[in-house]
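Below you'll find only one chain, the form predicted alone, shown as structure tokens.
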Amino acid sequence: MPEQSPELLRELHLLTRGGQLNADALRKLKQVNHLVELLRPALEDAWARHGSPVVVDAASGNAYLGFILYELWLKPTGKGELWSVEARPELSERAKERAARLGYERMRFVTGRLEEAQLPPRIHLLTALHACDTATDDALSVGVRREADHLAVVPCCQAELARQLQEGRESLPEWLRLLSRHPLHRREVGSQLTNAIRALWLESHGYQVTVTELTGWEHSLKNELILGRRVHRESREAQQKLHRLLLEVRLRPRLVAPPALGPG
């Protein structure tokens, strides 16, 4: 983007010494830049309504998204904090040193498990880009508990329900056994069910949900973006739909706690 500095892209090792983007770096940058653009309505809303907005980048890894959000949004607006949470100490420390070199004073770094992280009591936007398997669910749970105004997750490697489809085959309804007979189909069906359950779960907690593609499939196969905007406390209708779906498929993802299901 025109407003992106070569200095930051070099710090993120996306630019070569000659100032070029190789194919892998270009693919990563396109994904993150496009996600930032898709987050613009959420950012505009949070910045308009709050004096000191809080953005949490969950399971941040190398914190590409956090750094680019800071440069394109927090830095020019002069307000807000960006909290980066990562369980791997070496990645968290590297990102912290990078932020110090760049002078990004309103970036905060937390090392440890997301569900145990000491975060501000109120979150205005929570993101999770390619948080693997149930790490995406941990991000959603934290965002809902902190009553985040907006949630944006790009799931990755949804394996939890694929395992349940394999381990509990005899108890599955026949149509689901047929759909998940082969390992490739089992992985795809598990992924689809996982994200459908996530969307319903968010709706049951009062979020308006949009599911869309992040970028073209040529850039990433992990391409599904789930956006949630908090509009009210809870939806009884969504709770009941979720309850019926879980009864039908006879699966139980960790994300869904019994109190969230409601009566049949």
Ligand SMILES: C[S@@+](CC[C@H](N)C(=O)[O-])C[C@H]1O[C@@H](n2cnc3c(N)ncnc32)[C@H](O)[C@@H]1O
Given for the second form:
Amino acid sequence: MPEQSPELLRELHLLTRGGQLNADALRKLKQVNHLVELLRPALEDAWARHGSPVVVDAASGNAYLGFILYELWLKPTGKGELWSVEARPELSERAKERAARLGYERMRFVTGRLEEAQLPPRIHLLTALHACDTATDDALSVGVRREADHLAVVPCCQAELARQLQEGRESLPEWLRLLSRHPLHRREVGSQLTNAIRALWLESHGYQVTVTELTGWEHSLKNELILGRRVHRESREAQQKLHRLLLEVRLRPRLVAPPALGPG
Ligand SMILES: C[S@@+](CC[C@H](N)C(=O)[O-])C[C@H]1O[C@@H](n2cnc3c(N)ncnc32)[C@H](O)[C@@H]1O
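What would the structure be for the form predicted together with the named molecule, given that what you showed me was the form predicted alone?
Now the complete complex, all chains and molecules, led by this one.
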């Protein structure tokens, strides 16, 4: 992007010393830049409505998204905080050191699992890019619990419902048993159901949901972007639809039966 500095890309090791982007770095950068573009309406809305907007990047890994968001949005607007939550201490520590070197003073780092993370009581935008399996659900739970105005998740590999489809296949309705007989189909059906349940669950909590592609499929197979915008408190209609769907498929995803969240 024109506003993007080579210094940051070099610090993130996306750009080599010779100024080159290798194929993996280019793929990642394209995904992240595209996501930042798609987040602009949510950022503009949060920045217009709140004096000190809080963005949380859940399961942030190397925090590429956080750094790029900071450079392209938080730095020029001069306000807001960006919180990165990551379970692996070595990634979190490295990102923290990078932020200090770059002088990104409004970046905060929480090392630990999302379920227990100590975060501000109110979040304005929550993002989760490729948070593994049910970590996307934990991110959504954190965002909804803190009444995030906007949510944006790009789910990663999804094993939870594929496993339930396998273990509980005797009790599945016949159409679902037939759709999920083969491991590859089981993964796909499990993933489709997981995201459909996530969308309904968000609607039931008062979010207007848009499901779209992040980038072209040639850049990543994990390419579904689920956007939520909080429009009211809750929807009984969506709750009932979700209830009926879960009864029909006889599955029990973590999102609707989550473990108790910690005090954070
Ligand atoms: C596939 S990486 C994606 C990282 C980053 N968002 C990105 O797109 O580059 C998933 C990350 O989620 C972290 N993670 C998985 N479960 C988590 C949890 N429950 N709480 C916090 N982090 C988690 C992993 O340690 C890993 O760094």
